[in-house]
Amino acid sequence: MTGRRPGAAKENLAGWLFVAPVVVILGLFMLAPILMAMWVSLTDWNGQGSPFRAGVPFVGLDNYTRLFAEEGLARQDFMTSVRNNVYYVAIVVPAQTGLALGLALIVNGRLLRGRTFFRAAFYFPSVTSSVAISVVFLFVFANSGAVNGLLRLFGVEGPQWFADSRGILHLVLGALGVVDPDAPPAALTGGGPFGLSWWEWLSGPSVAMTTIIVLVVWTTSGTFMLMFLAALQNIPVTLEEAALLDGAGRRQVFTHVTLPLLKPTMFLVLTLGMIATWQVFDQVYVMSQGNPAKTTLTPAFLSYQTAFNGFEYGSGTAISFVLFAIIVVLTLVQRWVLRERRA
């Protein structure tokens, strides 16, 4: 029989003092502040007095049962929020990754000349505050901005970028001829899910949400593109060039070498970038405020909207605990998609 290590108790009660502090600061910071607002959720508070006094009505579930069973301007504006951020995060995430990959592989090329130029002009947009490049990306996609100056001088007229309500794919659709934007079909406007009908679930990201979407592509990739950067220094250089030696062509190098070894930071990235699309809120902010036509409106600005210009905290805690709820389902889902399979 095997007795306890003499010294273990004390060991243990040392590691938990040492402890203590960080879980007393987490409790109080984090946790608390958790609880509160799931308590919060469950209330009609309108902001006024401490939502923990008696007179607070207690509702239950009915805030979030509103935004998914109840026919009404909640659910509908909620659905839409989350059909515009699906068709932002689709965008987003995979040019971000793409676009920061690519800019890793090109600095970290050897033949490369001022390559510290080059990852510092890359980085920069990261570092510098998103409101301020918003104000500036209202200025350059205005009517008479610099995006519609240059379309001018190859005779297109730019569209009014944060005035325009229309879908992308509905644009696209149109200018194919396939469908007319103006008159869908019948089978699609007739019903939807969730108060929505097929033809708005379809439509694509609007061109004021575009904009929005190459702002951010813009500003983020230079993060990823570090830690990518980061990544391809770890990757030892004899792996590749005994590949080639073996008779390896460059993309089969990257394939077969590089791209498996960069999987970790694959998945890092990956996950940062859905957790950060999906909580989208200062750009929509300043740059848009969730119009036109709702065609920005995200479940972040949908909520923050909701409690403190609506003044029903409730409806607007309940939003932020849904959307938790779908960053921690899709996280676990796309680690499900990329784990290690053993052969």
Contents of the next structure:
Amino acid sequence: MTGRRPGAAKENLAGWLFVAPVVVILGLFMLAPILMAMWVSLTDWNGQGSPFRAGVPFVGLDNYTRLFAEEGLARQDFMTSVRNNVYYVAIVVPAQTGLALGLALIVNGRLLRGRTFFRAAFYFPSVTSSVAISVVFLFVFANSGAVNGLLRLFGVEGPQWFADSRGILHLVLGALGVVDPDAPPAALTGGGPFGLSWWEWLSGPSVAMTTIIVLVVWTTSGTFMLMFLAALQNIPVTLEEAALLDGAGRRQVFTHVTLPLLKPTMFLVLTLGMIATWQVFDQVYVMSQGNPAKTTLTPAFLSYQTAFNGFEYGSGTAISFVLFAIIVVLTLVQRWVLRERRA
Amino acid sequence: MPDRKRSLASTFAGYFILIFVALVFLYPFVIQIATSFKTEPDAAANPLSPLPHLATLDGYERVFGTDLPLWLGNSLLVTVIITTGRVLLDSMAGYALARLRFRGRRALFATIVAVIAVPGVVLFIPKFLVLNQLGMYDSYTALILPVIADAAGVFIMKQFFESIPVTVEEAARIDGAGVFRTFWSVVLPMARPALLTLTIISVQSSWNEFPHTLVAVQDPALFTLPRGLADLVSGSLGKGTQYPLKLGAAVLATVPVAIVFVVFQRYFVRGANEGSDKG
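Structure of the form predicted in complex with the partner chain (previous: the form predicted on its own):
Below is the whole assembly, all chains and molecules, this chain first.
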């Protein structure tokens, strides 16, 4: 290293001094924990003493294989939680993205009066405490709560939301007369992958889970609306006007000019949405604790519960690493599906 | 303009829908506040009404009969310390990454971006393991230290420092000011908008933080407001309905952020969009 600028050594030192606190904290509470958890996921540590003690049983990959390959409660619970979360993601992500885009398009209207107010109103739920909001929704969806009160105005008797473990898809299939939910066809109940029957896999989200779905769509749309709004405001007005002058209809302008320009933001919103929905935790903790009949159990909550209530830390960390893998894989798949098709 | 009438009608319909949607977004908060002032039978009988039949402070009196004042104090303390820490430490690191040439800078920045991408839930149990191992579990240190610097904040500050011209700093350096002095008296004052954005996001996120408190403490004396509220709902006090009490506590958890939001709205917006750039 010859010919360095004068003071380079000093700047090197200053640089490291400036980043040192952040490096120590992130290293100690982000990187070290992950390494430590990798070890714990290979053991049956029960929370007593240090996991590095000599007496802690080393079990290899047992905590992982039990989730996939072994008949038993661990796999049953894990697969149930995955099923619940798949339905949750499949509904929340499209719903919040669509709603966010719709709100952004409306609020972006240059002639709209009170747009600041509307923008703030839609965004406000996103900034408040998830715990506090969950408590509010416990009341809103209570048996004698606002939603059932509203339904009663239309002569509909609402369900007991938080006690209702019936799957929506089962209910729909039953209502259509395709199958009888009380006596499902034996072909579906007989067997299925990973210890759950096909009938169980095809439940849809439970009635109780829909309350969490509604809550989350309602709270997160505002954040994503802001992202769409920022993207919309970056689109030069002249571009849309030119298309209009060329004789394109409003709908055509939207599908052929506006929407393609929103594609990067769309990708971002879908990715962030998917990452966040696979981690749903706070709402489950406050509103349902995985009940009724484990239909609101999610991998994130299951991992917490397994470790802190069941004292099976190895199993709990294994679940969280599998969840991590699910998120990474799905992000990569999504990136590949939505990749830019540049000529 | 042949379709002027139609456009008037569609404008009207547009506002109608918009106001309806705004109501859907805000009404739960109206119910929250109204119910906190209701009596229990009133809350159960008229869950939709925006006004209490007979306003009462009974719910709040019972709220203050719980440990809530203590949790409120803890939340305040934790929020202030974490925010101060983040603003200082994140901006120092962001500045170094943007301006100072030190060995390993690129690798460090890449690591920080990678850390942002790690999903928070994956860290629940791991954080507990480390806190436990270090003997910090169940203390204020456990509540504060692990979150006193955050990768996203470093990222935001680095982006900001790169966007401002370097000339002023160079002038200060030529005048003989050291790196730290330049940072403190020249750079930080110029960074006020970014610092304010970072402050607002930190206040909001540390005030609302819930899962970290679950793995950091178990003594009710160390609970923050969200943790206490969650306990209030799912724990022993959660038996029975007691909605005025629960919603009163929820109001207290919501109001401070609501005030900050109303006053500093544009910084929230900026923060949300900064966050989106990192994707």
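Numbering follows the first chain given and starts at 1. We call the rigid core whatever largest set of C-alpha positions still superposes within 1.5 Å between the two forms. Every value quoted in this text rests on a predicted model; they were computed, and no experiment measured them.
Once both forms are overlaid on the rigid core, the distance between the two CA positions of residue 324 between these two forms is under 2 angstroms. In this overlay on the rigid core, residue 19 has a C-alpha that sits 2 Å or more away from its partner position between these two forms.
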